[in-house]
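Given next, in structure tokens, is a single chain: the form predicted alone.
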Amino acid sequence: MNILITGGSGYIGSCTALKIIQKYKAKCIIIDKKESSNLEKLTLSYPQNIVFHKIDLCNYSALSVLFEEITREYKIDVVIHFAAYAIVAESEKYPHTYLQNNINSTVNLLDLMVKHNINNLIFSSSASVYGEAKYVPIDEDHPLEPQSFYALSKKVCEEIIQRYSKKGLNFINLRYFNPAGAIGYLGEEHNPETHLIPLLIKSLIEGGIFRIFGNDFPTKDGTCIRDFIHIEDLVDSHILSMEKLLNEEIENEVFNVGINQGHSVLEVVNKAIEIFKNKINPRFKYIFESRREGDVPILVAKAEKIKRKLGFKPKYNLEDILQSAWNYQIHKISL
């Protein structure tokens, strides 16, 4: 089996990656613009699984090149499309560079697939293409009114994909709530980091200031409510999608991936302060600054649809989202 992954550098790629590789002991060709130290970790423990090539997809002509060297080599069985700029504040400030980028590199993909007939494909899209919940939970036909550039351009890609299935492609269109935690020795290494979880628990666990952004939106407590998901569990839908679309069993679908239960910013934080008591550093300590432009109040799933289709179960709860988050940051300091 042979995979192609694009953004298999980043967090939820290269967890992806390894959990097909050990699974299948697939072939994964990542494809990329930037190396990781997760791709490093991935590439030591399964050099003969991994073929990284480092190119930026919005550039078509060296993609394509690309694309001819490749399909010599292999028969590329699925695509995993992850490779974007996913940061919705960032967005905010860029929108042109968001735009371009997310939107130029899937039709660029998509253009090159069709070209050298690849036909299945699986595509990180995001809950964010929502915007502000009008009713909760957010089930697949809720409305699409997306709040950030970050999440207008998920959007439009989707939109593209859908097109492109009138030229043969097969697809499922993933709208991920909030991945989180740590596959062993893989976690999350953004560059700057922005994420919730493991921003809290690198304050944890050093001391200092962690910032809530905005304590006065419409929620029980005033912080954000977010679903959050393991990354474990987030990994095996791509994996239950996979086997569908091999299968020849689902096409051109769009699931929600969460596991129906929403956390405000405020319990997340309450929570690890409970689990890890004992643990944490005595300089921490929380703020409230104001809220992020593009934040929505709520974001929590109705999954039942890809529980219905997929037959995906999540196996687990904030807790081991948290203790996994942990003790990757743990590993990372010992090393």
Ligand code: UDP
Given for the second form:
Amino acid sequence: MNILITGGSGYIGSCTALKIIQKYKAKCIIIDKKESSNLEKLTLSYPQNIVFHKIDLCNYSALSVLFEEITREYKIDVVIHFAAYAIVAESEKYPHTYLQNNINSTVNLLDLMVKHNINNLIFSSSASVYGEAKYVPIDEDHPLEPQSFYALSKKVCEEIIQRYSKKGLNFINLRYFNPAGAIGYLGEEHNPETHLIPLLIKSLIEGGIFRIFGNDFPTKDGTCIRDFIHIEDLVDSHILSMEKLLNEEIENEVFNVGINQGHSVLEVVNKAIEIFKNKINPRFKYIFESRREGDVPILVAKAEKIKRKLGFKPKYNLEDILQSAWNYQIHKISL
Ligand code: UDP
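Moving on from the form predicted alone, kindly provide the form predicted together with the named molecule as a structure.
Up next: the whole complex, starting with the chain shown before.
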């Protein structure tokens, strides 16, 4: 089996490649404009299964040449498209960069997939496409009112993918809620890091100040509520999607990928303090700051459709997420 993974150097892409290799011994052809420590670890563990091409998906002519080369050698069964800029607040600052990068790369990829008769696509979309929730839990029919340029870029990509399905493409759009945690030695690494769980774990271990953005949201304790999903469960949703696409059991679907459990930011902080109590650096503290641009108060998935149509059964809870993220950070420090 040959799987083309864009953005396979990143957190979710590398974890997905790992699981696909372990389950199917598949060849993962990774295209990404960056290398990363996750990719390095993956390549060291599975040198026979990883083929890496460093390329910017926005460069259409270079990508065309690469597609010629790849398709001469491999029959690509499925494309999983992760590559994107993905920081909400940053997208507010640099809308042109976000729209241009996320949309152009997707259009280039789709065009070349169609040209080379590669028909199966899994796209990493985001729960942020819903915008401010009109009701919770949010189902897939909830109106799409993206609040940030990042969310807008994902919504536009979803629409473009829908159109391309008329050209023979079969797609599954996965709208991620809040993936976090680690799979052993592969964990969350962004530069700069902006996500709640890795920042919280780092300050618990290293003894820094953790900032909670906003305590005046219309939620039970004033902090934002999110549906945190363990990275291993999230990766599983891709594997299930892949199997359905390959068996031709599904056509052009959109799924929420969450676990239908909301936790406020303050609850996450308190849970981590409870779990790691004896091991927390005494210099750790948390403070409240003003809201971060682009954040919506609550995002919790109704995850019934993915359960029903893909047989998705998440295995992990918030405690597992925090524990795996802690183990990952500790392991990194001890290296
Ligand atoms: N958050 C926070 N402090 C941080 C990072 C994040 O309070 O240092 C909050 C953020 O405002 C949001 C929630 O945690 O309400 C989840 O943010 P994250 O960036 O992890 O994911 P997002 O929901 O933006 O995709």
